[in-house]
Amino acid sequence: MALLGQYLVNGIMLGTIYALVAVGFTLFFGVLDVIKFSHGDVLMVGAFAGFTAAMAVAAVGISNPVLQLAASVVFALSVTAALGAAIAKWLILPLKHAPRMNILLVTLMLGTALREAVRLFYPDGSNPKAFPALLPTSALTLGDFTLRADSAILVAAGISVIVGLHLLINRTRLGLAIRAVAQDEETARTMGINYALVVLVTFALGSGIAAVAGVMNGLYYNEVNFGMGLLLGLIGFSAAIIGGLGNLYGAILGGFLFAMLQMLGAVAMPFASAYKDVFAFAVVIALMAWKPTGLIPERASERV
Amino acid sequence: MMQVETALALDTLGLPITPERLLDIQGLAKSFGGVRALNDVSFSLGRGEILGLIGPNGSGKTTSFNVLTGLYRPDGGKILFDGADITGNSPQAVYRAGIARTFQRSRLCLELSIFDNIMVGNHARLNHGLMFNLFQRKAFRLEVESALAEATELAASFSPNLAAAMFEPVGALPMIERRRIEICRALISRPKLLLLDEPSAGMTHDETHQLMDDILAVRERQGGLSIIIIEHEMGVIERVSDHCVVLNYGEKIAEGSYQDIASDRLVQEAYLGSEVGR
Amino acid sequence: MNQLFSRMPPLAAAALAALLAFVFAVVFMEQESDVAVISLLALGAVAAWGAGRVGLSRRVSAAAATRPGAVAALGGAVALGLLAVFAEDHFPLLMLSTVMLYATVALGLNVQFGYTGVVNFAGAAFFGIGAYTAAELVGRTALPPILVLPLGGLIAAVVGLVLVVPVVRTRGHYAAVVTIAFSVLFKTFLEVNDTLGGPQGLSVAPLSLFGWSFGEGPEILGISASFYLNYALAALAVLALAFVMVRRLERSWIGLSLDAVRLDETASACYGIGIRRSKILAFVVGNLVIGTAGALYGSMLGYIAPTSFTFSDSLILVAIVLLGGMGSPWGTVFAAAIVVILPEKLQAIQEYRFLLFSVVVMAILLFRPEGLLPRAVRRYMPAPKEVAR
């Protein structure tokens, strides 16, 4: 029972991280109908930026963990937001009219480039880095079951980011513009919406959220490494697709669903927990065979 | 097998099988998420006849083509073609039954050559066996030569420029030539029924006129080809159609000769209404 | 000068180009220092540009259109010549064999997404399935070892069938996620599966053909050649077979259907082309080719591990296809040579190769999406002479 509770907490934790990644894919797909596959590696860059900031703050003698954390998050956010906007401006918008596959390919290659750049050029980048523990580690114990404060804070932070995004999309002028562009680019343009600007802001926003996920991931596992983005990106992409691309809530659902699958794999096959990712991806492949455009289908309208 | 069943079904329904009718559409219905794109549309087409399908934008003309060619599955109604029930058949099966179409926005493969594009339409008559294509290269070569001769001749009846450039990519050609290639692609397999979706779109008045002349000439030579044409240019409809069907909001509002429907009050309202609405 | 080349008979021009390519390749392969390699690369680039200026390139492409068989034979002769020159040296032979096997794999990928538009980001996984099949079969079973080549292909194609339903039912990015997931799944599976050697991998026994063991260097004309010569010849045979078959497939009605499916599924369906049938055919044929090459690769290396078959390797394979030009078999071979040899010769960039090639492919996609040697318009038969103007 206690073990099950532990799995549940783990699942919610991972689900929150995955949902944050998936939300980015869905935002990009919404405004531009493209898949930006470098998203996972942007997340990794964000995690490294956060790590660097935390180290830098510590190096100048500030040992207050709250300040370190704030610096870490702010720096990670700004770096990835700028990176996301730059990718949109120089890589994705120029290819807007090329075959969609080219955008997928270009961003796949960019992901590799980012990954390799960090591995090669970050000091000792090919080795994992120990992310400092900046959150309180006190724990609440109920019998065998322990709920650590850091987990609770991370989940709360992740969920508040999701709620914040929900409010931003539904209650602000910016959100309205994003929804308008997602609905119909042509009409949005004629209504006087600055299309290119909305795209750039959306990419900055989605990438910034990925940075939060990256820092969360670093805090949770106490580690960042150059390869972390590939798997997280793929999981986020799978989650977004399971939930139906372009559907914000579907993406969140997909994120938690994927985490549940992994936990299920670990619980059902305790003798072979190493196979949990194999199991989760096998289920994703099977899901795609069953529902080729996700559980909540993408709105498809091809003019014949 | 299909045909026997259909004949039986028709018998029990007491419907006459009239061989002179090539196409019989009965009570066709199609909705998209609650919007009725087609509602109880019925019309029929005789052999060798040209039917003009007209109506304002969004009245269901192209949708009826898409249902007819199997791209959309109808929610209700029946499509009888050449004595067989083809309702809900796949696009591939509809093509093999003898229906070929063009598209409103020309759908050619721009990177491929003129010959390639025309040969896409010839799929039913070409040998697609793996052994034949990979290993019997001499026999394959003979098939290519005869297909090339036929396609070149067909293209030449539209434009000598096309016939001279069979191995040039389509993407470099102007709109009128692309339309012609699309029509060659539809005609090469000698279909019984040709569906033309706004052949005049993107062309000048004179070009359209010339294109229709060419189509009529080919029809003359192939003999017995029936055509359904969707068109906004009423001049074209007046000139080529034997009779017309008018759609509005997915329903048939009038049918008859061009003169009949041109003087029909409902039709005038539908068009004027849509003009004012714009 | 200009006149000289633009009047040259196409086949003579092709022969001249082949000779130049051969000499260049021999000299290039023998260089050790980075400076020499870079200078030769610059020379090669200038020569290629010059060949375009004086009209040699156009004559060569005319030859490729009018006498495709003869041009392919010239390509084979260049490859054989290179194998003969380096018959005694392990390393150059290993490199040339790797080029030929990667080119074979990229030809298989070309059938899948160059022609049919069926994306496959698990190329390295299917390559690995071929290699692991070889590891499990050669020496461990009573099968004649040479049979592992077709079996490697067959097993790869059969495993690929697991993905057929999702790949055929999905399009674009949805299909991409299926194959990427498979790619990651495959490597993870290899790492955790103990019977397949886990992260350490497996050793592969050498191939043999009618008692002629590939593990020992043959004696030819009194020269004791490297044992890699066996594998290089086998790789050349596999590449030649794949090349001829892919060419024939492209220049057939089937190839036309595959192209039509890639370019416009709706129009294809309205003209009777079976969309699923075409995609399944392309996916299976492609994996067959990839798996066959993988089986030979595994036998040649003698030792295989999961790290050779990662998602990044799949991307390198995709990069070869894009760099050469989608659907262009000659471009594929050329790009395979660049992608495999360059990092090996330029030790300075060895470490940076994934970064380098990803940036190069991004540039290709942005500025020259048709690739280095763009695909020519399909001619089902050798073109008549007058085209060769």
Partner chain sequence: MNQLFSRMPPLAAAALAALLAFVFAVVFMEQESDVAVISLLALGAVAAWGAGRVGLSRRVSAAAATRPGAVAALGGAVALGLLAVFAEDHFPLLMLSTVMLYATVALGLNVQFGYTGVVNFAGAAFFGIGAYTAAELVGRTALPPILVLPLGGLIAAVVGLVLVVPVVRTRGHYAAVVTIAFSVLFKTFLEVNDTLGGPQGLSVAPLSLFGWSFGEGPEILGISASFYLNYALAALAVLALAFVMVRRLERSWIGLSLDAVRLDETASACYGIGIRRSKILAFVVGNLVIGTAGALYGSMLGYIAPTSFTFSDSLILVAIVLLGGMGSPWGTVFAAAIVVILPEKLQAIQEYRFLLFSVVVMAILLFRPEGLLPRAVRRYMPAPKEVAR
Given for the second form:
Amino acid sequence: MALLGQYLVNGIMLGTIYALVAVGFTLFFGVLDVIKFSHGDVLMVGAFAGFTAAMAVAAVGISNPVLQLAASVVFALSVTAALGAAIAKWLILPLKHAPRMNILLVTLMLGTALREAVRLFYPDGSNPKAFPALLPTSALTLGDFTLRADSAILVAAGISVIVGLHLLINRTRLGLAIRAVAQDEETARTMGINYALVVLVTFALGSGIAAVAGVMNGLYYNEVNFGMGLLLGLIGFSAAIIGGLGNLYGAILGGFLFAMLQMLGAVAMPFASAYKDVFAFAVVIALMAWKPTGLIPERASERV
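Could you switch over to the form predicted alone, since the one displayed so far is the form predicted in complex with the partner chain?
Only a single chain is listed, so you will not see partners or other molecules.
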């Protein structure tokens, strides 16, 4: 039971990260009906931005971990939000009426360019970087079960971001504008909504949330590397698909479900726990064959 409890806690921790990544995919698709395959690499840029900020703050003599963490998160959010808005303005919107394959190809190439840029131009970028331990290292031990303080803090932070996003989408004028554009672009324009601005803000928001996930991943594993966005992006996209692409709550559900599948694979195959990702993706394939629209399909209205 203690081992199962440990796996459950690990699943919740990973599920929080995956849900934050999946939310970005579903925001982009919901507003503009596009899949931005560079999302995982934007997350990687955010993780490196957070790492750089933490190192810079420590280099100037500020040793307080709270200040280092705040600088890391704020800088990562700023860099990725600006990057997401720039991608929307100069790549996505100009290709809005182009074939969908064009956008898929452009964003895929952009992700490769971002990844290779970090590897080539960041100092010693080919090697993993040790992310500083900025959270408490204490732990609560109950028999064989151990709850790390940093894991609890990260889960609480991730859930707070998800709750904040829910309130933003459902309780603010900006959220109303985003939902209006997602439901019917033409009617939203007619009602006076600045369509281009909503798209830029949405891409900045989704990219900023990805930065939070990247910093959380760095804090949890105490490491960042230039290829980290590949797997996280694929898992986030899979979570968004299985939850129901375009549905915010489906993306969150999909993120936690994928993490639990990984943990289930580790429990079911303790002799080969390295194959937990294979097990999780296999189950996702089976679920998609059974329910192609996802667990919570997006509700869409047909215009006559």
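Numbering follows the first chain given and starts at 1. For the two forms, the rigid core is made up of the largest set of C-alpha atoms that agree within 1.5 Å on superposition. In this text the structure is predicted, and so the values were computed from the model without any measurement.
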Q.
Once the core is superposed between these two forms, does residue 288 show a C-alpha displacement of at least 2 Å?
A. yes
